[in-house]
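Here we start with a single chain on its own, the form predicted on its own, put down as structure tokens.
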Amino acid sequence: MPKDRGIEKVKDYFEDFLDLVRKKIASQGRVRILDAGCGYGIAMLGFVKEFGNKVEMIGFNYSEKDGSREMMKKEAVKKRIFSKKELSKIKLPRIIYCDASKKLPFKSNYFDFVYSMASIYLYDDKINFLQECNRVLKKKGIARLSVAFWPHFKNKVGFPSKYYEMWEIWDKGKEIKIIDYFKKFKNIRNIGKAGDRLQYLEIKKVKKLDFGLKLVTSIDYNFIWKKWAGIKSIYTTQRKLKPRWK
């Protein structure tokens, strides 16, 4: 997981995301934003620098080794986002620790925005996370998510192209393209420019988001080869089906 991506990458990946934040601030005064897989918190610091106390930034990581409050302070000074003196005068973003494949530790209807730049490829249950994003979003809330990591690494570490896709959906013995399956949901939009592959995804809040899928298994590529990264999540539409040998 790249831990030091800044607000400039949010601009690159998620189209007019910052403009949406500005408009929401103009209409309601203050917004609450979740950075899913925040790493060192560099992007969150960028939001604080850009919008001051008009944004409440909260991020999560799986563990402290992925990024902590102390690391965030060091990186802020190192990257000249804030000086030590400036850091002492601002409210730093919060970082909490959780497993993003399970229920997120936030109330429903809590965030105005959610974004995730480079962490979903490491989640065991990606579909559950997308459903959780919808749950924690407020009415008219928006999530913008980098749901694939293949555009960022490709063959830099000899990663086989057949493993680029980090998830599969199967229906009655046939594989369905992820991008085609998501087209059934009017609140979801592929905002990437990757043809028939998902790259960046937008979710607009709906009352309840249920993809109708069951996680069959997840495969950690790092167990296949030490230089590979990412977890493939395999789903079925047949949620009630039980394997006959069990």
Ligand SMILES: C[S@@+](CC[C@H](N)C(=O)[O-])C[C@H]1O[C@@H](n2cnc3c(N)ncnc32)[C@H](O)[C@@H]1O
Contents of the next structure:
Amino acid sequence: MPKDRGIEKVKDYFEDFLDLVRKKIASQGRVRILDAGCGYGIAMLGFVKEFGNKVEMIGFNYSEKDGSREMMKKEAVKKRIFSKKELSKIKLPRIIYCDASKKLPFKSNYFDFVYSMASIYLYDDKINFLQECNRVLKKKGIARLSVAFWPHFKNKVGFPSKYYEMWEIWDKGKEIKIIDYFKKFKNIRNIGKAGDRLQYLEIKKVKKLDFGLKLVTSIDYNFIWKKWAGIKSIYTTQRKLKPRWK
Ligand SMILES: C[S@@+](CC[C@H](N)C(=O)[O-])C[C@H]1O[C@@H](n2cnc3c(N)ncnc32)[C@H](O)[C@@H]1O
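The structure above corresponds to the form predicted on its own; please give the structure of the form predicted together with this ligand next.
Below is the entire complex, every chain and molecule, led by the chain shown above.
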């Protein structure tokens, strides 16, 4: 799994994201950005290179083995983003460690922007993360997230079709496609069609975001396809499970 996508991938994945950052800097001077599942932090370094001390970059990983400050420094020199001398002068992005399926270790209304590349498909509770994104965003803040709505494993020879999807939502006994479910929420925009390589989700900060879903279970697909597989998350709109016979 690549963990070294750079700022050029942010442009590729999230259209005019950099222009939004530029405009925000022009209007308020400085912005704080979260890279959710930052890997080695190469994209964050790209932001520092592009915007200098006008950006404060914070990233998280599940654990240190996925990317630490030391790895980031090494990669920065190897990829010629910064020389060793330059690295000693700049304010390096911070990397912290947490489980994004749980409450994020940040205050509410903290970030101007959040982005996430190739990470959410690995979270047990993706919906909780989207709600948390909204919580940590400031007023008028924006998140752009690559979310793996597309049938992730299609065309992988030998991969059973019942395992293609990473999201599953059940509403009163019927399965609803995640993209259709999100249509109910005005601050959520799905960009791109199902199957597009670069489909992503945009969240515009609202006071409180509650999708009205309960996580039933998550299934780790690693047992099928070790190198790339993510985690399927299954939700229901039935918050209180009350079997009819009780
Ligand atoms: C495939 S790497 C992508 C790294 C980087 N965004 C890139 O595109 O190069 C997936 C990242 O997601 C992070 N991740 C996976 N599951 C996570 C979880 N439950 N909580 C926090 N981070 C997680 C990993 O630590 C890893 O850095």
